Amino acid sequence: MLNSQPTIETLLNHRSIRKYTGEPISEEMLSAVLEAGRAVSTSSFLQACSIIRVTDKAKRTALRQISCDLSQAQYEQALAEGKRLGHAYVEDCAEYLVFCMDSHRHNQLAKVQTDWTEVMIIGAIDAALMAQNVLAAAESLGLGGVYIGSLRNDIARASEVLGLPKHVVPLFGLCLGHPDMSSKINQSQRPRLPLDILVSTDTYQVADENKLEKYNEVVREYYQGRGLDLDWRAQIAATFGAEVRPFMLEFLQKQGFCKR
């Protein structure tokens, strides 16, 4: 019988987990968070989400070098030099899984148009919602996650070699494993935003420009502590500042979705 931790007390020690033991995750564990998975709401009963659950060392490679933090630029010139690129834990974790958006079986079952934008916005929220009921039931069993959305950064590339066909696109990956608790890299929470910032009353509330600032040196002065020199509005600016995965319209278009 699993002995699980307290949903509140799981959640609020909720950290990324980026070193791993070594250790398998059972089946007795693996069965119980995925069956947590499956036990979550779902849009109108649509159950638009899909689970790869990647083994395959070849496959966990190509899915590492795709999850890398470089331009496109730098990752083709990287790729063609045979450099081994992207985030070590997609290789090292117990677990790897690719929670995907799903109407494939829609179409297979009934005369549908999924190819709807509110369709994609089903199957996005719905995978999101699963894949959190799963880390929070690993997290309740002494395990622990990181999602990986740099599976985006060549979603076509990823999509072939997850062998997925149309109306299925990759959203995000989740690494699950025993944590290394002697790694530094898994000891610290990031602070999030504070409720008085988060939550609006009946209408919404413009945060408050001092209470953000307040925020941002809140959060510089975390990463200062990991000898970084970083705070919030910095990575806000490298994320939003330039084109975002520009190409992911056309792919999902191709994939059947976002057409009107």
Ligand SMILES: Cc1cc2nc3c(=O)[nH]c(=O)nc-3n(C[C@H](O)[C@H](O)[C@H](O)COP(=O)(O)O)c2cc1C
Given for the second form:
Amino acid sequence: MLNSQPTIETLLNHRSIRKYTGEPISEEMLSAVLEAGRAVSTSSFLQACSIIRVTDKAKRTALRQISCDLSQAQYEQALAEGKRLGHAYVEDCAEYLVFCMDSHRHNQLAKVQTDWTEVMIIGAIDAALMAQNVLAAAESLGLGGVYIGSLRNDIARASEVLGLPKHVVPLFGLCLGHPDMSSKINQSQRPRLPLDILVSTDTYQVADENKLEKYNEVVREYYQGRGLDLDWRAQIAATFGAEVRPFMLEFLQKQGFCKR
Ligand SMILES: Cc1cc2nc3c(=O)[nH]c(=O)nc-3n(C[C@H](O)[C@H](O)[C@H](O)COP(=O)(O)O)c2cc1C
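Go ahead and give the structure of the form predicted together with the ligand, now that the form predicted on its own is out.
Up next: the whole complex, starting with the chain shown before.
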């Protein structure tokens, strides 16, 4: 019988885990966390999500290359030059799961119009909820994990690696494993927006700028503690200050989504 931590305690203890001990996840644990994912709520009972468990080493390497935003040749050259590359956890984690929105099955079973943008939203929500059930269940068992959105750096190549048919889109990966808590990278928790910014009652409340600045300082201090000169504003600007994976609409349309 598996021993799991209470739910709220587990959720409040969350931090992304990027370094693992190397110990495999037992079949019993893996099956428990996948069952937890399977049990999740799903829009209109559509179950618009598929999980690909990536065990093949070459595929893991290819997916890590994508997360590093490097072609295979660039990746090999960087390794040969002894450069430090990111996202080692995609290769090192015990389990790597890719969550896909999936309307392929819908097209197999019925005559459907899955090219509406709403269908994409349904699939993305279903996949995210399922993944979070999986991660929360894993964390409750003492495992840890980190989501991998950088899989979308080259979403077409990732789809090829995973052999995805039309109407299936890989949204993000999830690394899982036994946390190496001796590693500093796993130890701290990132401070979240306080509830008085996060939650409005009845009507949307525009955030008080002083409160936002105060939170920005909290994040700056958090990063300072990790030797980084960064704050939340800089993080937002780094992500949303320029075009964001501009190939996405074309790819989604090629896969049969978001045409109208
Ligand atoms: C959808 C999604 C995609 C993410 N993609 C990546 C990723 O590609 N690489 C990575 O190292 N972390 C990734 N993360 C982890 C976030 O950076 C992390 O959750 C965030 O900084 C908050 O830190 P915490 O999870 O430790 O609280 C992702 C998280 C989410 C929810």
